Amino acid sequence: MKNHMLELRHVSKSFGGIKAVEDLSISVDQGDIHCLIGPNGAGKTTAFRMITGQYSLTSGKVLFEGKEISGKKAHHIVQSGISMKMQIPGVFEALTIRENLRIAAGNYVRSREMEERIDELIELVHIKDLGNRYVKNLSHGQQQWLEIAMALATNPRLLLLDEPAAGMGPEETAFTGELVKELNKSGLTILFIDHDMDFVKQIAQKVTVMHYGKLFAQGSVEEITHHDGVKQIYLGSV
């Protein structure tokens, strides 16, 4: 039986009188690729930002590897072993690929090991031949892969990905899926948000569905794609 790496226990987040997330409980097992889906405005990204300490919780708690992390600062949560890649790449376009990775790895990789680690990350996400290029010259997909590499530079055990294939063409999307599976095989637990059900089917092992900030359904990909309620609120609308 797998251990829960991440647990959200009855977490809620309100902005004024608006409940963005309400009484949400999710468990992500160690070694899994777990997907969070739901219509726009369902509260998925808000949940991510509560996990990573970008948003404080109105109520509930978040546990990572059995220890509560809710209430901790974002950089302490990263240090504990969680890293996140947002939907819109947060790269430094005026710098080179290597310079971006040096910044990301600065507090997590020893100076004497820095260049070797950067070489590994560049090769892993298949931007090896672009190592000296300025990021502003990269395609959208290449920028997404660079940011995945930047997230990996902190040596996480849990990686959060917010729509990792957004805006990509079919070939880039397929490669991104294979990259995620490769990272998972290396021992990384992954929780990701997505809307593309073909992409979800390609890589997800478990799926949680949110609706109006609440847990709506969860199960295997097959169970979710055959769930009548999910079809009505989500799958039928895309």
Contents of the next structure:
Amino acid sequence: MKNHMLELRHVSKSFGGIKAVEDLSISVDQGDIHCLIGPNGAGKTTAFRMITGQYSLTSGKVLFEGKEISGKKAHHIVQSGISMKMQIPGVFEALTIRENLRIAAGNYVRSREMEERIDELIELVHIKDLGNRYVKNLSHGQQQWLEIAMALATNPRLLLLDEPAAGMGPEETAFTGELVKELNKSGLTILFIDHDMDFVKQIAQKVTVMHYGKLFAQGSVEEITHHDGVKQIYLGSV
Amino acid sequence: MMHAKERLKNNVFEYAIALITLVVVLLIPFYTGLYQVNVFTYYLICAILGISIYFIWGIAGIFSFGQAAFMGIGGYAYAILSKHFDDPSKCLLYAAVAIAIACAVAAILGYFMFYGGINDVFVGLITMCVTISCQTFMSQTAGSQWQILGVALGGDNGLNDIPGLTIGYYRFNELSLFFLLVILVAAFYIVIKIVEHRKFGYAMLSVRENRTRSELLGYDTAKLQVIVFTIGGGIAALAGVLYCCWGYYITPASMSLKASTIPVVLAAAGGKRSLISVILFTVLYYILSNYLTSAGADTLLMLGALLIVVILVLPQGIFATIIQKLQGLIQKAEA
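Please give the corresponding structure for the form predicted together with its partner chain, as opposed to the form predicted on its own shown earlier.
And the full complex, kicking off with our chain again.
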């Protein structure tokens, strides 16, 4: 039996009178690629932000490797082993790729090992020849890969990816899928959000469906794609 | 090693300008009189204040009008200590204590601002209020009841007859104070350039560019901001100490709205993200201001007009844009 790496226990988040997430309980097992899907406004990104400490919880608990992390600041949560790629690339556009990665790895690598680590990361995400290019001059896909590399620079055990293939062409999406699988094989647990069901089918092992801030369904990719309710609220429309 | 080579290649033009400027400034005493040298020393003190603004705003993105307040606090603290103890051989100790006091004030103010989630333009507003409050408070200290360590604060007249800078038994004169300032500005340039390319420098850049992303990379952004704001306050306080050593006086005007605004405007117009641009533009502004004022022109009005043009046409700053363009040409020629 696999250990729960991440657990959300009856988590809720309200903004004024609006309940963005309500009584959500999810567990992500160690070594899994777990996907969170649902219509726009279902509360997926809010759930990610609660996990990473960007949003405080209205109620409930978040546990990482058995320890409660809810209430901790974002930088403490990242230092404890959770890293996140944001929905809109959060790369530093005014800087070069190598400078972005120097920032990302700053807390996790010794100075003398820094350049070697940067070489490893840019090779991993296929942007090796672009190291000194300013990020604002990169394509959207390259920016997404750079942000994944930046998230990896923090040496996470759990990687959260908010729409890692959004805005990418078929080839870029396929590469991103292979990259995520490769990272998973190397021991990384991955929780991601996506709307592209082909991409989800390509990489996900488990799927959780959210609707109106609540857990709607959970299961394997096969179970979810044949779930009548999920077809009605979500899959029929994508 | 690759990192250092890459940096040298990307900044060769800026480093060349810095070196030429250093040589030209060092030669000033050989082609001007002592009066001009003394006036130039004041410009270099203003450059140190500009460096403090570059450090907090240019590198870490903290927009503050508080540097004049820290300069004033450093200056007043140094003046009070040196007048009270009246022992010139302990000048460096008084300077260190004065800078530490300004750093403590900056740290306390920074703590409440940054841990309170205040950022961007609101930091500018709060620090402007702090600066104006300092000036207003010091201006009303004319009565004999306003004393610290038995030193009367003097209201609008401020403190006069502050002892000059002495290290050990050596008392600095106009010429040696000038060379000390040149060394200090050059040292700040070199140290900041080194720090910028160390982990702490990249952490500051990260906070400037995107605080949310920085937090998600594991940086305690509020702590970093407090540290940067405190160091910046310390650099400004050093400028205040040197100002007292240069002019032997300090008044509340050193913490006025004008005193807090001009260095920020100069950094913006020169190029807030380029250290050499901030230093050069600050010094050139004061040279020009001195020259034009004696010719009857209103330099503040000209500076205001220039800033509007810069914001509209060259948002990165005049000197920074020129340096960037020329650096680009060099790289193109090499390629």
